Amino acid sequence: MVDFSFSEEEEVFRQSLRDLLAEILAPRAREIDTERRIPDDVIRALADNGILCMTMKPEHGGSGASWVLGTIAIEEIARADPSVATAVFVLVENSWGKILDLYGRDDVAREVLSAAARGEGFVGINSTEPQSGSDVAGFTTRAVRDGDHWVINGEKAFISGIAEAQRLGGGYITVVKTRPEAGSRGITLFYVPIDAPGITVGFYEDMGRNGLSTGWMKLKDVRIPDEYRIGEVDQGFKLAMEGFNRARIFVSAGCLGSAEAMLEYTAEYARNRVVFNRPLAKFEGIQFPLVDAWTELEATKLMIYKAAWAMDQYDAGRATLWEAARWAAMAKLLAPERSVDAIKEFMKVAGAYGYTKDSPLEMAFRGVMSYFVGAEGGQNIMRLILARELVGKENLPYK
């Protein structure tokens, strides 16, 4: 039997969260973008309502929420803050924190994730390097064992939440080489606290998603105890891929939520804007692009929730990671592109007004664009992932 409905629990959760966000987040969206900071009281409210680390185990501060429920949360947060800054803050913790939740030492996971769940810490991902992003096996940051510690040297780039981690405490799931000659078979993951000696950081000034900082990190002789290792030595590639696939589903939901909010906003604008003595919405040249965008977003939504469902099947032991990864890649391929295209159409409907900061459209466009250009894997990387299955790796034009 095919059933496209959400459960009663999921519907109640969505509506309750939407009501909460209408009060605590939506009125602050422009402030977040302009002030370049998610207010502490917003973070506390999300923590108090169990949203920040909802996918973690209860013993680690979460509620063990399903991936479908987490996807609903990210979609709703992005609807309330269409710049997607707040959604990214929450999705990074819920997706990459899950890797520490599942594969880290229990005492470390409990300490780190419980603090993040209370809004007293931030857990992010530290993978991209100045010369390597989607090519995870090409990373050069290295960890060398020294007794019961590891010494890490290298540089990471385009890291979400550096300022937030400094302000709240916390750290990063960090992807490093422990056996460089082995390529992807020599990667290990570590939890690295933001305040570890030997770390220096700096910041980029992004065009959008301004409420959440983006920065770089240099690690020089950073000593990390072995208990901060996540998973087995040299077995981190699979864990990193799992983290990316979990995050891709939530990223897609964030793009979708922003575009959905802008669809509603633009439809209302078209109903109220009068030109040539009638509402703008009465012109077919306005109706048809809005309907096309609505249809594309609904199709994308189905793909996203299929991916979330597939991840829940993987977590329940009823599917392989690849089966979930396939749909995650398709969702990440569709959502940023369809959302950017839709918001562009909405800006055209609003005309000059859509280009001003009096309208949320430009804020949404700048935010969603961050995932169009490559975060959590570029669009063509998604195509390469899917091409391996469709035509076979041996038929791809690279080795």
Second form
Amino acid sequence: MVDFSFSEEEEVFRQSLRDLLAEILAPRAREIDTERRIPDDVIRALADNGILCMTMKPEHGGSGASWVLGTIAIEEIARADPSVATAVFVLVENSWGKILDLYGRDDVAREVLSAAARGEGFVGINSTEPQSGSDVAGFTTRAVRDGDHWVINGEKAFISGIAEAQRLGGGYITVVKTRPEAGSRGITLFYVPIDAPGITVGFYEDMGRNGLSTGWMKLKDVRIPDEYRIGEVDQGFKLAMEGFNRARIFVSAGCLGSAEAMLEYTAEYARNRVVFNRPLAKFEGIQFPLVDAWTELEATKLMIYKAAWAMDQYDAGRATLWEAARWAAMAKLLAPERSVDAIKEFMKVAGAYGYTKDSPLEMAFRGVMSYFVGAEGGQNIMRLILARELVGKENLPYK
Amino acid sequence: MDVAALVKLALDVEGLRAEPGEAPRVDQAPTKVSEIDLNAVEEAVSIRERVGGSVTAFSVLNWGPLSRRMREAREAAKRVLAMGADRFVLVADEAAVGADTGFTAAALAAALRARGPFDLVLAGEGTEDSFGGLVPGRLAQELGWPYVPYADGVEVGGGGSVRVRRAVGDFEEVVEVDLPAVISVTQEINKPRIPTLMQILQAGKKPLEVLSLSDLGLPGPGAGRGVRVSSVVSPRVERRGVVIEAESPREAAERLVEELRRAGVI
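Output the structure of the form predicted in complex with its partner chain; the preceding block shows the form predicted on its own.
Next comes the full complex, this chain leading.
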């Protein structure tokens, strides 16, 4: 029989984390957005409470937390900081760090991930290129073997956390071509430290989730020891897809958490604001869109937790990655769009006030938009992934 | 030092719905660990950290229906265990649902005797749903131990006594009490720790024991209702919607005072 309840452990974790975040993060959300930086004490508190790298194995500095627990964490963090900056900091580490945790060399994973778990490093993903994002097989950044090292040349774009990695230390799971002529069968993953000689970086000015930097990276003759290779040579495509699928679930939870917080904010606003001698909430034109948004968000939540549960089934060997990937794609298809749509409705309810920076609505809107436009695979990529199953590979538009 | 902490699964008053003039829908409200009891748990755990020993949490399930409350009780127990308690003893029995403070204290005393001995019992000064504040005192009476209420500091020395600081009105009182004793604490005594993820995961391995009244040799249905609650009614709150218009803040304040006097509020 289907059981939709969270376990006692999951409920206690959610409540404890909510209590913690109400203290350390929620009061700082606007500051994080305007100062464009997650304060060090917030990162330290998340580390002290075992949230950073929580999904890693205990021997690599984590708690071996399930994907459902990780999803709860991201949802709650985005509720507290609806710009989703802090949630993205945590989710990138937890999803892409997991690839190093599972497939990297044990000593490298221990060193890199345990530092990140202590808040003394950042682990991110270095995948997108200036000309190619979702088309991973079309990447041009290349690694060539040179004895017991690899030499990497190329350029990566739209990388989360460059400034944070520079400040805290750490590096990137980097997706590169090792056999360019082989398409997706010639891709290998490497861990590339941010301070490796030959790396230059720059920054974009994003419209939202300002607390976490986004930048680009040029790699010129960057020498990486073979120990930093993750998985087998030329076998990186599957690992990259696994990372994307893991991240999609967390990203969806981030969008959801932000929108949920804004729903609560807007319902409270509608109860308190008085127009025409009655609370705004009394008007059906106000309450009906709020209820519709609530229902859409709850439906999205079910899909997200189904995807997280499916990823736990995969990790336990009871399901294939594709079974988890299907729900992850559906969750990612729903969450950013439903969240953006919901927050737009909330802004209409709050009227001119919702358009100001005195309200958190605009901050949430700008943040969630980052996943509406792309990241971890654009929305149409999710559709292609699902269409491949529904109507068959032979009907894919790019074949 | 072996310390017992009393933990009530109290109604979450924020989730309590009530129409004015009607009884609150108690069965529909969620429950959670009473906040001040978390202070008692925190103090118990910090005493164990300072001087060694053990912490056992005790709870009697007062709110029904049991089918639903057991799940909430297990969540509450997990949180308390994650905070650092070593084990949790839950008295859950349909006959104890709705029990008065006298019966609750008797059930707690029986459970403490069955799982003791203990040197010290700590409890919140009151629980956030009913705030009777009677259970710790009645438990002390059941056990025949001294009772110090409203502690905002507990100092454990080497001997068979503890020093307790109490804020009493405008002055502070320090008393020394021989052990074993029962002490109720205020929220000022400490700040309850928020358990980390690892502590929550490890809490699953700690023992949670569920006892019925018959396990404790206590009487069955019908017992424990020496005091019956006749009615609980949500007060009627009506807004009068008086708008004060004035030329200056001073004039507005004067008119406000006038309105409040007319309403008999001041």
